[in-house]
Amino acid sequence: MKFFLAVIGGGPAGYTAAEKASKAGKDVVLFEQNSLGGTCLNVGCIPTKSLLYGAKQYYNATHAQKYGVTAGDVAFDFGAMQKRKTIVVRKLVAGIKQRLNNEHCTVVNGFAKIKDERRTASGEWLIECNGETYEAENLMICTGSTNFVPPIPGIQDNPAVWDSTDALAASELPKSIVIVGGGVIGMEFATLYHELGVPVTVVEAMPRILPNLDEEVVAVLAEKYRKAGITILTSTKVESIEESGVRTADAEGAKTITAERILVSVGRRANLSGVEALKELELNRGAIVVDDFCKTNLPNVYACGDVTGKIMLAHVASRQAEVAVGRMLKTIPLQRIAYNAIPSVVYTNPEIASVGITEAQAAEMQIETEVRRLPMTYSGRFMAENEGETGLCKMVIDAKNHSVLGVHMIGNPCSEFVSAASFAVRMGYTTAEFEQVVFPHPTVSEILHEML
């Protein structure tokens, strides 16, 4: 069986590439050993957000008195939340399958591996799956990433230890939990468990949680969460994990934190399973090296998504796939990915949304900047809907040409309008040009206009 394109992996990169190439009239085969949608849809973004939304509804109900609403006997059913999460995921997986079927893309369920390190005499790559061999002119590796398991004594085969997949599959809430890792995944789970009444301790080795985000914005979240009762231990190393807790060490010495469950969320690593035959494939720190169009060092071999180790976000994977297929088809003007304008969101409560460089990164790059700050309360809509919250919006501006280099916000619902800031960064808008954009009133997004 010969195809124009063979895609290994059916996550956001894989299914986007398959659909785009199929729409262009090309014969495409997509291999996925689990469910379409990859980590994001099945055991990542979507199930996490489904549970977080349920937790937020419960939190809002129990705090409704701030808005003049009295809600009596408020309760939640975690089993029902899990059931709803599963339904949401199944519907979205079915939707992806239908879209691929509509474009007549061949979908093969099974573990696929590249059969030979060289192409055939006629220039095709060989892929083996379920005992069948497939030939393809172009190969796209979208095998994603896996949870990183740090070499901590006591972590292996410990029934008390969860990764994010285990936590999402749990039928019951833990009585207490220690979260090892204060990154995006760790803080989102901290939000979920805290809002459902579970005592939470976050242990982070770095001096602060969410170390890659703007320091001032993160400080707002950290202060709120500490006041709310979440224990956040920074500059703290995990020395070992026991069945009943975590042994930690910081500047003040060692101690043991007891908890029913330990959730380990210290990052993800590129998954190269199935591509071992490509011995000459260039790697960097365990991830596949690609150029601006997601092409590897091997002829007609592309890689997109987490496996490239660039920015492990679903929307980055999708955009990489679009660019790679466009390059492959040579039917559209060649486009590069604007990595400087990739928005990111942390779905805590309140949300954090960010795009572009931070103030600290600008200083490291020796860029002279003007930094503007406003509390989110400058927006009337924010005031109306976020009682007791202040929030923060920061804009990093190039002091020489006045272009917008970065925007960093904390406050609900900044995830819904960070794309406007992303557009400004992507297009290199100056503050004067961005000021000409009209924002609807009253919306929280008006905070961006207030910054100008």
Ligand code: NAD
Contents of the next structure:
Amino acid sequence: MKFFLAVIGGGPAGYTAAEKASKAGKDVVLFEQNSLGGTCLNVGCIPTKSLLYGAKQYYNATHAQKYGVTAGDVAFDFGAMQKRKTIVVRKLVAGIKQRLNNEHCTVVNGFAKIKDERRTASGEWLIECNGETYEAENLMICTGSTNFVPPIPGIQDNPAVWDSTDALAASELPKSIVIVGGGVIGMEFATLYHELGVPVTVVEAMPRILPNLDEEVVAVLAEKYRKAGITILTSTKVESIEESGVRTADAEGAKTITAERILVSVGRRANLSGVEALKELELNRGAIVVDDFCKTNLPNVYACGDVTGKIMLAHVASRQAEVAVGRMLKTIPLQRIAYNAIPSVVYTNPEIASVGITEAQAAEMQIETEVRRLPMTYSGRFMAENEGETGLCKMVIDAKNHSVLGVHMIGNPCSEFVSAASFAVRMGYTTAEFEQVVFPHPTVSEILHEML
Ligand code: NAD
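Requested next: the structure of the form predicted in complex with the named molecule (the form predicted alone having been shown above).
Below is the whole assembly, all chains and molecules, this chain first.
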């Protein structure tokens, strides 16, 4: 069976590439060993957001008094939340299947393996799946990433240890939990469990949680969570994992933290299984090296998504796929990916949303900046809907040409309007240009306009 394009992996990178190339009239085969949608849809973004939304409903109901509402006996059913999550995921998976069917893309359910390090005499790559061999002129590797398991004594085969996939599949809430790693996954699960009444301890090796995000913005979250009763231990290493907790060490010494479950969320690593035959494929720290159009060093071989180790976000993966297919088809004007304008969101409560460089990164890059800050309470809509919350919006501006280099926010619902800031960063808007954009009143998004 011969194809123009073979895509390995059906996550946001793979299904976007397959749909786009099929839509352009090309013969495409997509291989996926599990469900279409990849980590994001099946065991990542969507299931966590479904559960977090349920937890938020419960939390809001139990904290409604500040808005003049007294709810009676508020309770939640974790099993029902899980059931709803599964239905949401199932519907979205079916939607992707339908979209690929509509474009006549061949979808093969199975583990695909590249057969040979070289192409055939006529220039095709060979892929094996379910005992069949497929030939393709172009190859796109979208095999994603897997949870990193750090070499901590006691972690292997320990039934108390969960990764994010285990946590999402659990039918019951843990009685208590220690979360190892206060990154994005760690803090989202800390939010879920805390809002559902589970005692949470976060152990983070770095001096602060969410170390890659703006320090002041993260400080607002850390202060709120500490006051709410989440234990956050920073500059603390986990020395070993026991059946009912962890043994930690910080500057003051070692201690044991007991908990029913230990969730380990210390990053993810590129997944190269299935592509081992490509011995000449260039890698950097275990991820596939690609150029600005997602081309690898091998002829007609592209890679998109987490496997490239660039920025492990679903929207980066799908944008990479769009750019790669554009390059492959040569019909679309070549567009590089604007890695400097990738928005990101952490679904804590309140949410954190950011785009572009932080004040600290600008200093490292020796860019002279002007940094503007406003509390979210400057916004009328924020005040109306976020009783007792503060929130912060920071804008990093190039001091020389006044272009917007970064925006970093905490406060609900900043995830819903960070795209406006992304647009400004992507287009290189100066503050004067961005000021010409009118924001609807009353919305929290007006905070961006207030900063200009
Ligand atoms: P991460 O890199 O965001 O965070 C890992 C954290 O673990 C870091 O803060 C690190 O300092 C800490 N750490 C590492 N080793 C440790 C140790 N031994 N003890 C204590 N702390 C340790 O990784 P993640 O949270 O696992 O997420 C994986 C990827 O998935 C990330 O790229 C993330 O962006 C992505 N993701 C994104 C979203 C979102 O966009 N909302 C949600 C979930 C995951």
